[in-house]
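Just the one chain here, the form predicted alone, laid out as structure tokens.
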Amino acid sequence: MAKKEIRIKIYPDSKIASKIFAESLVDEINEILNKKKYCLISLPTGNTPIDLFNEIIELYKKKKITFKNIYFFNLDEFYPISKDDAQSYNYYLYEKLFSHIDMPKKNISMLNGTLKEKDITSHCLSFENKIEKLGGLDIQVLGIGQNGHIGFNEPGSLRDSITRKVKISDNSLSIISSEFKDNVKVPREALTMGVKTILSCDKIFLLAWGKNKSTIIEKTIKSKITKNIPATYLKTHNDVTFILDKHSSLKI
């Protein structure tokens, strides 16, 4: 696997960062609406993106983007949950973002959390095809787990790992926990896209914020290439860029 420079760009707090790349990303989706007349995209969900999302709202509400021909895949949703569920993947992204904006429900996918067992190979499946079959995802933007995840691309995750169900770590599901009302609610598993998947995006962007964050951007960054740490196989992708304050930066 070839190592590729990743960009990074270090900014006073996660509010101002978050201001700047809203702002590039919807010049980036706009330049790519121009060339094609459609884009596909996806975005994380957590504590990380919210001031992102709600500066993209405000973008939007000042006319500076419609989203009438985006296309949105989610990274991952829990398994099983419901989408009804406050606590689900697909809740969330409707509340922070989709209720928001004019994107067409029809052009939104979701991993869905209520399948039965034997049906979500199939679905996950469906859901690589719809990708590929719209030409691949324009613009990835990632979170990053403390144990260095990207979606639930735990350590042990394989680089050639496509959407499937996978087990969350006890690392992850200790801070999870912290998130859920009723710890005993907290599902052990969840959906998620593959690193295959991720990696086929043409452009990627990855945001951290915060000291706790510091010493899993300093691994990325310096270890070597190893499924231990999945955000690791970032540095094999063309166009990679990690977003941070300077509190996640402390350490590189």
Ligand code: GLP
The other form holds:
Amino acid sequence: MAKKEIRIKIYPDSKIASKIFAESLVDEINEILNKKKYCLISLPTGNTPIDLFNEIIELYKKKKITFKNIYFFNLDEFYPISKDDAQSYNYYLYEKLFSHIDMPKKNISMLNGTLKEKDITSHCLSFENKIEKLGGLDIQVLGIGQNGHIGFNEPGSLRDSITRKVKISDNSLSIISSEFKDNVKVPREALTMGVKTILSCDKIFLLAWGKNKSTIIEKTIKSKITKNIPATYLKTHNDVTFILDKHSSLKI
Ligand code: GLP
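Please give the other form, namely the form predicted together with the ligand, since only the form predicted alone has been shown so far.
After this comes the whole thing, all chains and molecules, with the earlier chain placed first.
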């Protein structure tokens, strides 16, 4: 696996970073749409992209972007979980983004946490096939877990992994549990785009804010490529940018 350079951009705080990144993301998408009919994007969930989504919505309101020709593929989802569960990533994305913009529902492909076990493999394969049929992902935005997971590709995930059901690590479970409301139990499994799926994307951005992410950002940047820190696989891609604030970049 050849090692490539990761571009790093550091901003004073996450609000400024999100604003500047939203503007450049919208420019990138519009450039892609000048060249081809559709743009395929994937955005993360969690706390990290909340300001980004608000900025994107503002840019949409200012008519800087329309989502009519944008296809969205979601990065991960708990399993099992209902789509209407307020903790699901499905619910989160509709609440925080889709219900505020003009992306047609038919353009939105969500990993489905409500399926029966026996239907998961074919669901994941058709998710992969859909991306391929539409010409591949153009832009992937990622968050990062404190153990280096990207999507729900937890430590141990292979470089060649594709969209599949995975076990959530104890480390991630304990962090997510503290964020689940009303002591609701966090599902122990998830569906996630694979490492290979993520790396097949043309351009990748990873966002990380706050001191809690400084150790994993340091490890990701300084460590060799290893399955123990799935984010290090990003070093095998030739167009990756880390968008950091002064806290997450403290140790690099
Ligand atoms: C979650 C999700 C990831 C997300 C990451 C960081 O568990 N599986 O998709 O990017 O962990 O979450 P946060 O932004 O809340 O720190």
